[in-house]
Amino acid sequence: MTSKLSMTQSIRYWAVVPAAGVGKRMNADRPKQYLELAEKTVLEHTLLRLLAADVFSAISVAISTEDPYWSSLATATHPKIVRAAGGKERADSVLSALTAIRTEAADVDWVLVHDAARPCLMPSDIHRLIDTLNNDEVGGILALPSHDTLKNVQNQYITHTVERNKIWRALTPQMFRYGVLKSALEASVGNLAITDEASALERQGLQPKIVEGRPDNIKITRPEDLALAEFFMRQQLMEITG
């Protein structure tokens, strides 16, 4: 770890960005956060929303020890910019993430953990995140309500329709106290079923937050999605424009 890292703040904020993944589903010659959209690849978008916040002493990101491609971005070498050695689940990376800040970053500082393919989030929804949940005793995530109707399958046949107003769809930023995320993540090493933060979380007998997010903070799975994405981008900044 540099010395690079504000101590300005008694409280700080941390950005970890897992960003060690294939991306598999966008059939592609590299993973899906070197994919070029609007000029920039996927991460470099991600990682300039959370430069444009102003608010983070660091974004520590997770990326491949084989990976070939980070090297050759112009952000892989801003002065808030920290890499760590990515993992084999997301889970993995996330802790990696953190370790890789652990001696400048206090047990009560807040890390938003935010996913490299979603390069759409505007930095308005940092600042709720972060504005709501400040005084919050465990922290909470972006979610949008979901407003389809949603079946439970088993073996291609309905067995019945679940309550969507109880349902909300997971996003990212997830924000949680340094010591607090660190220590759920111990604790679920080697459990496929954490498969964000919030949920490691909860298996601490810990109820996250539900913040409502931007329904154009998207993540992009598969290969249409990078256009909408652009469209989106587009309409960010005529609504930022005006």
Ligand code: CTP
The other form holds:
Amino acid sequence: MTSKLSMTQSIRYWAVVPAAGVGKRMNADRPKQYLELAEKTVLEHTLLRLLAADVFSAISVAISTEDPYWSSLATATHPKIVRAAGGKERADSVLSALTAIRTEAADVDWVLVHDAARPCLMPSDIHRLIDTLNNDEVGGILALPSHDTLKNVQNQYITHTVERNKIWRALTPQMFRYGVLKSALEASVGNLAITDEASALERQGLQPKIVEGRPDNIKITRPEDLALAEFFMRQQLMEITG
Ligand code: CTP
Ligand code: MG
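Moving from the form predicted on its own, what structure would you give for the form predicted in complex with this ligand?
Now the full complex is given, and it begins with the chain already shown.
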């Protein structure tokens, strides 16, 4: 009769951070996760936000095998941070980071996958995601409702207006069970349409839940995003300190 309770108590949380991209759209002299803003690299900010949540047994970070920058980061030697090899696509990097913790993680444990390129994640959003999904079968993702009117377009002419209330923008973290996530990604290897974890689960016929996230959790993609992220970090500091 104690089995359910003891199982719930022993469930752990792991973070996975794909950080092995080249940042082509950023057009900089190095991958965008190593560009600096507010005195630290993007990747350090991201890892510090995850550590600040204080819920993860470990944070598995996928780093390219040719990466010359990682070892100089102060966070690289943190006892909770594990380095894994990066892969060809984002999904390959995530799978590699999951494999790196396979001897410790249980299939029922929760994994939160978070882009290295989203350094403005608030620990409060991590907690809200976990609190909302803890008793969920499948898990889910942070997302934002779309505010713009959206058009379906063919050859530069509008065919129709998309029903906006049905459209959400997927953010990270994305939270799923270790076992389900790993097998969904393994089943999707080589499928370029799998651009986030949720889409790998959707392919298995599962329906991840949406949890509304903060709009300042932006992904650094283009040069102008760096200044925007710095602005959001300053705003967040004022929010915290009052
Ligand atoms: N990523 C990864 N392994 C890859 C490709 C991407 O770990 N083979 C990571 C990136 O480092 C980033 C996250 O996945 O943290 C989201 O991807 P994206 O924003 O597309 O980053 P890049 O692929 O680096 O950028 P770009 O597409 O402009 O080249
Ligand atoms: Mg990319």
